[in-house]
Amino acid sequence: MKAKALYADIRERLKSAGIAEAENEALIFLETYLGITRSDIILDEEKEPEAESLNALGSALSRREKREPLQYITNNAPFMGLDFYVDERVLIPRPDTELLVEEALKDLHGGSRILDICTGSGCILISLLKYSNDCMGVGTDLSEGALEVAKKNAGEILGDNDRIRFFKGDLFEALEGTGSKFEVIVSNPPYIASGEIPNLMPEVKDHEPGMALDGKENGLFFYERIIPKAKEYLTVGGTLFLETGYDQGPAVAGLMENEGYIEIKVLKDYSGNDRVVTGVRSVKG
């Protein structure tokens, strides 16, 4: 089989299924399952894939045609230059969330303690620890399945170490009574209004975990819980970093202001949408 013909066949199957990124995904499928690279396609190399590999590719394509996310099929989601294992137990890491990590990294110093609420795959916390020095982190999540994925990613990316721990609980519940304090708290909580979820792409509404998406009636439910409680776990001068929906910046900033946070900032992503809100715990907070 010619590599170019294989690529064209997969691309057209994906296009027919309504996949917007059919060209790019066809390349990923070919390299993942048949070891065929972009260079092979350009040179139109002759390839003789094994039957087992072709069967695996066919099965994967059938799943994608049913609009199952590519990341769940390949069990891989790139984030911050790292490869994270993902499956239907966790939200797929998005490039927009990298802004949250980049901003939090600016606030870290050697020995900083980080708390990640709604950790999911662990992509935020693990990235922060990977790209900082001598920091320690705690991640909490209500989903046991999500915590299993996070622990797997921590082991593969950070190796065996005692700088990261995960606890099951509803937001701060797992830490109550511990007296734990953190210089940085980060969270990408569920923030999509319940009524908007049926309008999402099939990949999201039919496959990603609903509890990681649903921000209740107005999408602000979890911010209303996190922002007041975070003050109990932040050191004075510590910073809370929250990812938000594209139009939620002013509302989340207002919640922070009402709770006495200072130096509040609403940061926009590369598309010009509100994406991260930060605030510092004051002495009075």
Second form
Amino acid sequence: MKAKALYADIRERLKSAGIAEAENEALIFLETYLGITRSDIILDEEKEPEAESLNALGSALSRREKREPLQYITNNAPFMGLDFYVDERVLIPRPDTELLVEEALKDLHGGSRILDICTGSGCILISLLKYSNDCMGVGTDLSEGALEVAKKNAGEILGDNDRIRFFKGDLFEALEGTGSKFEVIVSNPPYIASGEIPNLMPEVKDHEPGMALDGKENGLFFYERIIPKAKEYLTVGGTLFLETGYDQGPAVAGLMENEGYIEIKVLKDYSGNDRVVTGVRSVKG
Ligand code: GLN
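Show the form predicted together with glutamine, please, the one above being the form predicted alone.
Everything in the complex follows now, all chains and molecules, and the chain you saw is the first one.
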């Protein structure tokens, strides 16, 4: 069969299932399951895919038609130029979260200790360690399944090393009483108000872990707990970096101000929405 015709078939199937990025996803399906690339399509190469690969493609497409996210089907999500393994145990890393990583990277120096609260797939912490030198990182999550995914990603992306550790527990619980201190604390906690969840896309509300999305009544539940507690674990002069919803910047900055953080900043993502709030632990802390 001709590559162009295969591409058009898949694209149309995805379009009829209501998938907005049908063109782009059709390219990913073709490359992942049949090894057919964009240039094969442009040159309209003749391709005879193996029956087995066609079957795998067929079942992947029927999952996608039921609005399962592409990333859970291919078990892959690109983030910060790295390939993360993902499945239904973790939130899919979002491009917006790259802003949080880029900001935190500016703060790291040799020997920095980093704590990632609600680590999920580990995408934030693993990227920070990948793109810095001699830092060490701790990730926590309440979900055992998420920690299994994070450990797998750490192994694949960072190789065997003892610079990264994961602990199961509610926010800071696993560190309670250890006296651990960090120069940098990062978190992309669940921040969607419970009442908003039914309005999300089927990919998100029916497939991504509810506990990774749900920020309770007003979406601020986790910020209200993280911001006061983080001071115990930050060094004086250490920085807290939080991802927020597009309309939560002022509220989260206000919480930091009430807790005595200084140099508070609200940063915008590439779409011009508030996305990251940062604050420094002062001496008075
Ligand atoms: N830290 C992970 C991420 O940013 C998971 C976040 C979460 O589960 N809320 O993708």
